[in-house]
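First comes one chain, alone, set out as C-alpha cells in the form predicted on its own.
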Amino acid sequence: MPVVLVDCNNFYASCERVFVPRLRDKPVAVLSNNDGCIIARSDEVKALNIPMGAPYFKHRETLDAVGAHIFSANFELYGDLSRRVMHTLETFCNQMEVYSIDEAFLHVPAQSDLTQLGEAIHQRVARWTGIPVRVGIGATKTLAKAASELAKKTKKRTFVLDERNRTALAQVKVEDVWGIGRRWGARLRRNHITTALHLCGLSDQQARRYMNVIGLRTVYELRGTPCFPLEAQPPTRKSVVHSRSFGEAVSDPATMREVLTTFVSRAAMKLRRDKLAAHMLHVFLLTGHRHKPDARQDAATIHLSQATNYTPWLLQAANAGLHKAWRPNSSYTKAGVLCYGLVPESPTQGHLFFPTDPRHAALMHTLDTINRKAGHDAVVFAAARPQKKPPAWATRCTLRSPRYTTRWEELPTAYA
C-alpha cells in the first residue's frame, strides 16, 4: 500500500496569500513573537539567501529594497487553515497521520497512476483551501519523505519514488533523510556516506555500527521495507506548556500574576480539550535573552494534591509558584507555565478532604464553549484584568494580518 506525504509549500507565507491574491509571486516573510526573527519565507525571500530564524532587523533593508511584504505570526489563522487542509486530505484515504501543522502521511489503496493521484490531491487542496502542496509517494514513510525532498529539488508538484527511479536517492543528502539529522549525518559523512543512496546500500552491521537500531530501521525503510507504521491517533501528550516573550519587560509581581492567569487559563483549556489532568505545575520566569550571559531563569514547581484541569485550582498553584520563583528588583522578559504529570481526566484519584465538585466540569465546559465561539478571552478570570486593548506586556504583533476565518469582526470584505 503506497504511503503519500503531503507537505504544504511555505505554509505560513502561503496562508498570508490566501486572502490577498496580489501577494502571489511577491516576496513574503513571517516574523516570530515580538516580530523578532524570520520564521517563514516565500521562495522569493529564500532566493535572497536570508536564512530561517534570522533576526529581522539584520535583513530589513534587503527586504525593503525588494518590496517584501512582512507579517507578524498569525497562528490562529494558520491553525484554522491547517485543519481545513487536513479535512480535505481525509477525502482521499481512510487512514491518515497528521505529522505537523503542514504535513500529513496518507495510506491510499494501490493505484495504477500514482502521479495522477498526486495531481488530484494538489488540485483539490488548492481549490478547497487555497494552499499549494507538494506530494511525495513511496512504499514507506521514509521514502515518501525523500520523494517530497526530490519534488522540492526538481520543482515538481508530485514525485513518485519507486524501483524504477531509486537512483534518484543520490540527490538527497544523507543528513536530509528523515530521522538522520546533523549528528548522525556528520558521522556518516566521515565514513564517506553522503547520500540517501549510499545509506540505502549499507549492510545491517554497518548501519548499527554507525547509528543504532532506529537508524537500521531507517535503512530498511529506504530499501522499501516498512518499519514505521502510520499513527492514526496522535500520541498522548506528556505535558502542556504556554509561554510568551513580552512586548515590555515585567518588573512587578501584580502584573506577572496577570500574565500567569492568562497563560494558565490557556493551558487549562488545552488540557480539557485533550481530556487530560495535570499532577504538577511548573512556573518559569526569564530575564533577558536566553543566549545572553546575564540571562537568568527563576522557577518553581507545585505538586497538586490531585490531578486536575480545573482552572481555579491551577491558578492557585500558579500563584504559589510565582511567590516562590519571584526575585525582587528583577525585570522579566518572558514567562510560562508547564503542566505535566498528565493523566486522563477520568477516572482520577480523588482527595479525601477536597472532593471534586461536579459543577466544576460544567462550569469549565461552559467557559470553553463561550471562548471557542466568541474568541479567546471573551470570558476571563478577574485576575487577568480584562481590558479592551492588549496590555503593555502582550507580545508585539503590529504587522499581523486579520484572522479571516475565526473572528467575525475580521471577516474579509469582497468588493463587486
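Positions refer to the first chain, counted from 1. If you superpose the two forms and keep the largest set of C-alpha atoms that fall within 1.5 Å, you have the rigid core. None of the values given here were measured: they were computed from a predicted structure. What changes on going to the form predicted in complex with the DNA:
The Cα position of F71 differs by less than 2 Å between the two forms after fitting on the rigid core. With the core superposed, Q316 shows a C-alpha displacement below 2 Å between the two forms. For L338, a C-alpha deviation below 2 angstroms is recorded between the two forms after rigid-core alignment.
Alt. form predicted in complex with the DNA, vs. the form predicted on its own above:
The text that comes after this line covers the one chain and nothing more.
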C-alpha cells in the first residue's frame, strides 16, 4: 500500500496569505516567538538566500529593501487552518497520521494513477482552505518524504517514487533524507556518502557504525522495507512543556512567580485537555543568551505526592521549585516548566492523606471552558495577574496578524 505524504508549502506564510490575497506573490516571512528567528519564508524570501531559523535582526535590512511583509507568529490562526487542511485530507483515505502542523501521512488503496490522486488532493485542499500543498508518494514514509523533496526540487506538485525511477534518489542530498540531520549528514559526507542513493547502498554494519539503530531503520526504509508504521492514533505524550524567552529579563523572584503561574496554568490546561496527570514538575530558569558562553541554567524538580493536573497543586510545586532553583543576583532571560511522569488522569491512585476533592475537577473544567471560549487570559489565578499589562517580560509579538478564524472580535472584514 503506497504511503502518501501531503506537505503544506511554506505553511505559516501561506496562512498569512489566505486572508490577505494581495500578498500572494510578495515576499512574506513569519517570526518565532519574541520575534527572534525567521521560521517561515515564502518562495520570494527563500530566493534571497535567507535560511530557515536565521535570526531576524541579521536579515532585517535585506527584507526591508525588498518590501517584505513580516509577521509575528500567530499560532492560533495556523493551528485552526491546519485542522481544516487535515479534515480535507481525511476525505481521501481511511487511515491518516497527522505528523505535524503542516504534514500528514495517508494510506491509500493501490491505484493505477497516483499522480492524478496527488493532483486531486492539491486541488481540493486549495479550494477548501486556500493552502497550497505538495504530494510525495512512495512505498515507505521515508520514501514518501524523499518524493516530496523531489517534488520541491523539480517544481512539481506531485512526485511518485517507485521501482522505475528509484535512481532519482541520487538527486536527494544525504542530509535532506528524513531522519538524517546536520551531524550525521556531515559524518556521512566525510565518508563519501552524499546522496540518498549512496545511503541505500550501505551495508547494515556501515549504517550502524556511522549512526545508531534509528539511522539503520532509515536505510531499510529507503530500500523499501517499512520500519516506521503509520500511527493513526497519536501516542500518549510523555511530557508537557511550556517555556518562553522574555521580552525583558526578569531579576526578582516575585516577578518570576508571576511568570511561572502563567506557565503552569497553560501546562496544566494542556494536561487536562489530554486527560493526563503529572507526577513531577521541573522548573528551569535560564540566564544569558543561548548562543553566548556565559549562559547558565538553574533548575529544580519537584516530585508530587500524587499525580495531578489540578492547577493550584502544580502551582504549589512550581513555587517550591522556584525557591530551590532561584539564585540571587541573577537576571533570567527565559524560563519554563516541564511536567512529566504522566499517567491517565483517571482512575488516579488515591492518596491516603490527600483525598481528592471532586469539586477540584469541576472547577478546572469550568475554568477551561471559559478560557477556551473567551481567550486564555479570561480567567487567571491571582498570582498571575501582572502589575502592568502587558508585563515587561511578555514575549514580543508586535507584528501579529488578526486571529481571523478563532476570535469573534478579529473576524476579517469584507468590502463590496
